[in-house]
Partner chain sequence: MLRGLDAAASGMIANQARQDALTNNLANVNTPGYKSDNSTFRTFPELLLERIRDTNSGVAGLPAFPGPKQTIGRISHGVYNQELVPNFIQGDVTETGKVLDVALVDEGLPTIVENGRQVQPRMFFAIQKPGENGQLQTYYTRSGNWSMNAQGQLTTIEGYPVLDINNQPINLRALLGNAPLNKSTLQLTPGGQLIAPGNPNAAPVQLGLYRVNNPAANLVKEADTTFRYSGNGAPTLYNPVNDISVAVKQGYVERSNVDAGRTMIDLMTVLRSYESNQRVLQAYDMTLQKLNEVGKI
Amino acid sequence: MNHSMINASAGMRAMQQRVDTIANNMANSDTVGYKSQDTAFASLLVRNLNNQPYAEQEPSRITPFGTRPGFGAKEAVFQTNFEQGTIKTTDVPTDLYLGGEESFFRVQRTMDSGEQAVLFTRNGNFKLIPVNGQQRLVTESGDPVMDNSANPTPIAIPIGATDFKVKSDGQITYRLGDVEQTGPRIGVYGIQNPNILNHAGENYYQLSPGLPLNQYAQLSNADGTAMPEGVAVHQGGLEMSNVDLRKEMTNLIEAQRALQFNARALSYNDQMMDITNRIFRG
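The structure of the preceding chain alone is requested, in the form predicted in complex with its partner chain.
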């Protein structure tokens, strides 16, 4: 395979990955709490070639001695856009959404290995399900939502509780019989730099391995403290996906055309190789 074919195929692969990312965004344009992703490119390896070893024999050059052909492009990183999505009012008491782009609900999931994984989500499409004689607040995937204590425990209220309410600081209140009761407080965590979050699937995020939780995720509403400015838990609505379909369509067209350009370049190279093969006709 010659050099330009490698370039064209590297370019095609990078563009294909971009199309994949855009397709994923478009598929999730109606997913609650989904954050759109984008790919960023960087140029690949460059090598230095000398046509001949004597710099003084090429007096009219513009550039430093040697030629430096590159090897195409690669997609360097997936970037997640944590911008706030639009809010859809549902009036369902257990539908919550968070104000403040860097805030997350904390969720616990028991992994297959038995390990308790700490996950974060913006998807506030919660439900109350009966577990062990109590009603537990769980996510769409059935994982318990954690409270704001130092050793977080799953949030639960007694069975038979009515009038489930969540205040903006995460405090849950409910009515048992005729008496208003104060329940646990939903834990809201602030992550200063959301770039360190990895996608864990099902709209969950996880801290990159090796980063201590207490250092990178700060509890925003410990007991007795107020939420930081702009951060609040809201009830009766859902944060929809922040995918901007117009932007995605534009990007898709662009990526597709770039893919075509590279495919065309590959085809030109094929023709060149054909011409090379036809030098000798037997």
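Numbering follows the first chain given and starts at 1. No experiment lies behind these values; they were computed from the predicted model shown. Take the two forms, find the largest set of C-alpha atoms that superpose within 1.5 Å, and that set is the rigid core. First, how it differs from the form predicted alone.
In the core-superposed comparison between these two forms, residue 64 has its Cα shifted by at least 2 Å.
What does the same protein look like in the form predicted alone, given that the last one was the form predicted in complex with its partner chain?
Since only the chain itself is given, any partners or molecules it might have are not part of what comes next.
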């Protein structure tokens, strides 16, 4: 395969991946807590051909001498945009959203191996379900939401509790009969650089294996401490997707045109190779 065909095929692969990323964003434009993604590309191997060894023959040249043919492009970074999405008011007591782009709810999932996986999410579409004689606060997928204790445990309130409320610091209150009770506090975790998080599916994120949890995901509302400025738990609403459909449509048109351009280049090169072979064979 010649140089130009390698460039075209590598470009097609890169553009197809970008189209897939954009399509995923558009499909999740109504998903609660979804964060849009983008792909950055880098040039593949570049050679430097010194085809002009006599600099004095091009005194006005301002670009480097020689030519640097590359071999197309490849995906370099898969980025997630953690900007806050729009807020949708629902007035549902178990619908929560977070203020602060670097804040996350902590949930726990029991894996098939029995291991307890620590996951983070911005999707506050929670519900209370009966578990072992209590009402447990869980995510859409049924994974328990964790409290703010040093050894986090699933959040639960008694069966029959009413008037479920959540304060801005995550403190839960409810009523049993005519008496107001104080329940557990929802754990809010701050991750200084959310881009270190990996996608875990179902709108969950997790730290890479080996990264110390207590170092990279710090509790923002430990007992006796105030929440950082701008960080708060809000009740009765949901943070929707931060996908901008107008921007995604523009990006999609650009990516499709680039994909078509590379496909056409590959087709032309194939035709040229065919003509060359016919001439060679006589």
